[in-house]
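Starting off, we have a lone chain in the form predicted on its own, written out as C-alpha cells.
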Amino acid sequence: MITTTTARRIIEEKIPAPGTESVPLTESSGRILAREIKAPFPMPRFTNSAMDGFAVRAVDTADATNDSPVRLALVGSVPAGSPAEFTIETGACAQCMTGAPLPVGADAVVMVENTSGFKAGKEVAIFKPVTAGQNVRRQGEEIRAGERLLLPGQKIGPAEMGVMATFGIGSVPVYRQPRITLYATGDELVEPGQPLKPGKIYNSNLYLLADLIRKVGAKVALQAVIRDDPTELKSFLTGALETSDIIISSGGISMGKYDYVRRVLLDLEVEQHFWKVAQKPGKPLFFGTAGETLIFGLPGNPISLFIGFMEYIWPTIEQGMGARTGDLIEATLTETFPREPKKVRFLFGKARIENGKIYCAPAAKRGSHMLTSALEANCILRAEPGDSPLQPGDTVFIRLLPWKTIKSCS
C-alpha cells in the first residue's frame, strides 16, 4: 500500500505528452489551446467612430451652444463598412455612423442628439463642443498588432470564441481529447428505467463517470457493462487497449470472489504500478500501464468511485490536454472531522465564505456507499493521517469541485 503522495507522483510520471489538432472555430468551445495566440492586427484595426454622429475637427465646435450654434458644411457621409474617401478642412463635418472609419482631417465625433440631425440638408447645426478624440475610437487602442491574445492552456469558452472570431481566427491549435473508454463489471448492474429483480441494483457509476468526463473537457469514446466473466472481459479489453489513451473501470477491483479486473489486465501483460493507495474511502485503486495507455481500477462504491476520480483521473486528463489543474486551498473547520491513523481521510464538505474566509463543512453522509451525500456538496476535505478527530476552528485542505462555486455569506 503506498502514500496518496506517491500515487499521483506515478501517475504523473506516466502521462503521455498532450498531442496537438486543429479544429474549426465552431468546435473549439471546451477545448484547451495548445499554443499562444497573437493578435494579427491592430484592435480597433483602424481609427473609427464609437457612435452614430458628425466627424469634425474638435477645434471647430468650441463656440458651439444652444442658443448660438456652430453651422458646418456638410461634405459627405461614411457609413460602418466603407472606406471614407474625403478629407474634413476647416469649418466641415461629415456623417459618421458607430464603427465607420474616420475621414482624414477629423479629430473627434459630435453624437447626433447633439446636432440638427442627420436631415438637416448641406449645412449642420452644431450645438454642444466636443474635445480632439471624443467618442473616437483610436486604432490600436485595445490590442496592438502582435500582442498576446491567449494563452496555451486556456480553456476556450465564449470569450475565447467570441475573441478569436474578432481577429479572423477559423482554426484553431487545441490539445488532443485523449481516447476514453469507460467499463463497469458485475451481474448485478441493471439499466436505469428497467425493473428491478431481486439483488440487482442500476448501474449509476458509469453515468456518473461520463458525466465527469464530459464537465473535464474530454469525450467517451467507449462504454459498457460487462457480466463477472472473466472470458467476456479480457476480450473487451482486449480491445480497448488497443483503440483507449484511458481505461477506466468501476468495480471488480478488489479481492472479492467475481474481481477479475486486476487479474486479467496482468494477463494482458499491462504493467501494474500500484493497486492499493492508504486512503478512506477508496483503498482498492489500480494503475497500470500498457506502452502509452493509462489504466485505471476504481472501487464500486460510489463515492469511492467519485472521489477517486477527483483526486486522480479528473488531473491526469487535465494534464494530458494541456490544462491547468486546480490547487488545494486552506479553509477552517465548523464541523469534527473524523481522522484516520495511517491513512488520508477524504469526506465531500460544502465551503462557504465568511468575511473573506473559507469556512467548510463534511458531509454528515460519511458511508462509502452514500451517493447522496455528494448533492450538496461543493468541494472534497482532505485531512492528513491522524490519532484523533480534526475540530472545529482547525485548518483542512479542500479541493473544489471544478463545476461548483463558494458562495459568499458576508
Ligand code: AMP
Second form
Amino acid sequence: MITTTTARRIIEEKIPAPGTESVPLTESSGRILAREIKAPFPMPRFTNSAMDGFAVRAVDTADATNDSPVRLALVGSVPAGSPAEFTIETGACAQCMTGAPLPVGADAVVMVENTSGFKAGKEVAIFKPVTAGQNVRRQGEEIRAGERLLLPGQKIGPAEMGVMATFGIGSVPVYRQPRITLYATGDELVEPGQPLKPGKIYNSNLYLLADLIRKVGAKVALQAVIRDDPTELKSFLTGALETSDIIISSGGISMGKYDYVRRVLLDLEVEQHFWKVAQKPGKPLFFGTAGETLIFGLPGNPISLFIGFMEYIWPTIEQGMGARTGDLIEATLTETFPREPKKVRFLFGKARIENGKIYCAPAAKRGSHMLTSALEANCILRAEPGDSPLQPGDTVFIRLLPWKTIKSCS
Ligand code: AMP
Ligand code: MG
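Can you now output the form predicted in complex with the named molecule? The one shown was the form predicted on its own.
To see the whole picture, the full complex is given below, headed by that same chain.
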C-alpha cells in the first residue's frame, strides 16, 4: 500500500506530453490553448467615436452654452463601417455614429443629446463644449499590436472566444484531448430504463464517469458494460488498449472471487505501478501503463469511484491536455470529521464563505455506497491520518468540485 502523495507522483511521471492540433474557433470552447496568442493589430484598430454625435475640433466648441450655442457647418455623415472621406476643418463638424472612424481633423465627439440633433441642414448647434479626446476611442488604447492576449494552458471560455474573434483568429491552436475508454464491470448491472430483476442494480457509475469526462473537457471514445467474465473482459481490453490514451474501469478490482480486472490487465502485459492506496474510501485503486496508455481501475462503490476519479484521474486528464489542476484550499470544519490511523480520509462535503473565511462540513451520509451524499456537495474534504476525529474549528484541506460554486452567506 502506498500513500496518496506517492500515488499522485507515480501517475504524474507517466503522463505523456500533450500533443497539439488546430481547431476552428467555433469548436474551441472548453479546449486548452497550446500557444501564446498575440494581438495581430491594435485595438481599437482605428480611432473611432464612442458616441452617436458630431465629430468636431474641440477648440471650436469652447464657448458653447445652452443659451449661446456654437454653430458649426455640417460637412458629412459617417456611419459605423464606412471610412470618412472628408476632413473636418475649423468651424466644421460631421455626424459620426458609435464605432465609426473619426474623420481626419476632428479630435472629439459631441454627443447628439448636446446638439440640435441629426436633422438635415447646413448647420448644427452645439450646446456644450468638449475637450480634445472626449468621446473618442483612440487607436491602440486597449491593446497595442503584438501585445500578449492569451497564454498557453488557458481554458477557452466565452471571454477567450470573444477576444480571439475580435482579432479575427478563426483557427485555434489547442492541446489534443486524450481518447478515453470507460467500462463498467459486473453481472449485477442493468441499464437505467430497463426492468430490474431481484439482486440486480442499476449501472450508475458509467453515467457518472461519462459526465465527469465531459466536465473535465475530454471525450469518451468508447464506453461499455462488461460481464464478470475474463474472456469477455480480455477481448474488450485488447481492442481498447490499441485505441485509447486512457482506460478507466469501474468495479472488479478488489479481492472478490469475480474481480477479474487486474488479472486480465496483467495477462495483457499491462505494467502495474500500484494497486492499493492508503485512503478511505477507495483503497483498491489500480494504476498501470501499456506503452503510453494509462490504465486506471476504480473500485465499484460509487463514492469510492467518484473520489478516486477526482483525486487521480481528473488531474491526470488536465495535465494530459496541458491544463493545471486547482490547488487544495484550507477550510475550517464546523462538524467533527472521522480520521483513520493509517489512511487519508476523504468525504464529500459542503463549503461556504462566511465573513471572508471558508467553512466546511462533511456530508451526513458516509458510506462509500451512498451516492446521494454527493448531491449537495461542492467539495471533497481531506484529512491526513490521525488517531482521533478532527473537531469543529480544526483546519482541513478541501478540493472544490470545479463545476460547483461556493456561496457566501455572511
Ligand atoms: P466491485 O468493486 O465490483 O466489488 O463493486 C463494489 C460495489 O459497487 C458493489 O456493491 C457493486 O454492486 C457496486 N457497483 C459496481 N459497479 C457499479 C456500477 N457500475 N454502478 C453502481 N454500482 C456499482
Ligand atoms: Mg463487481
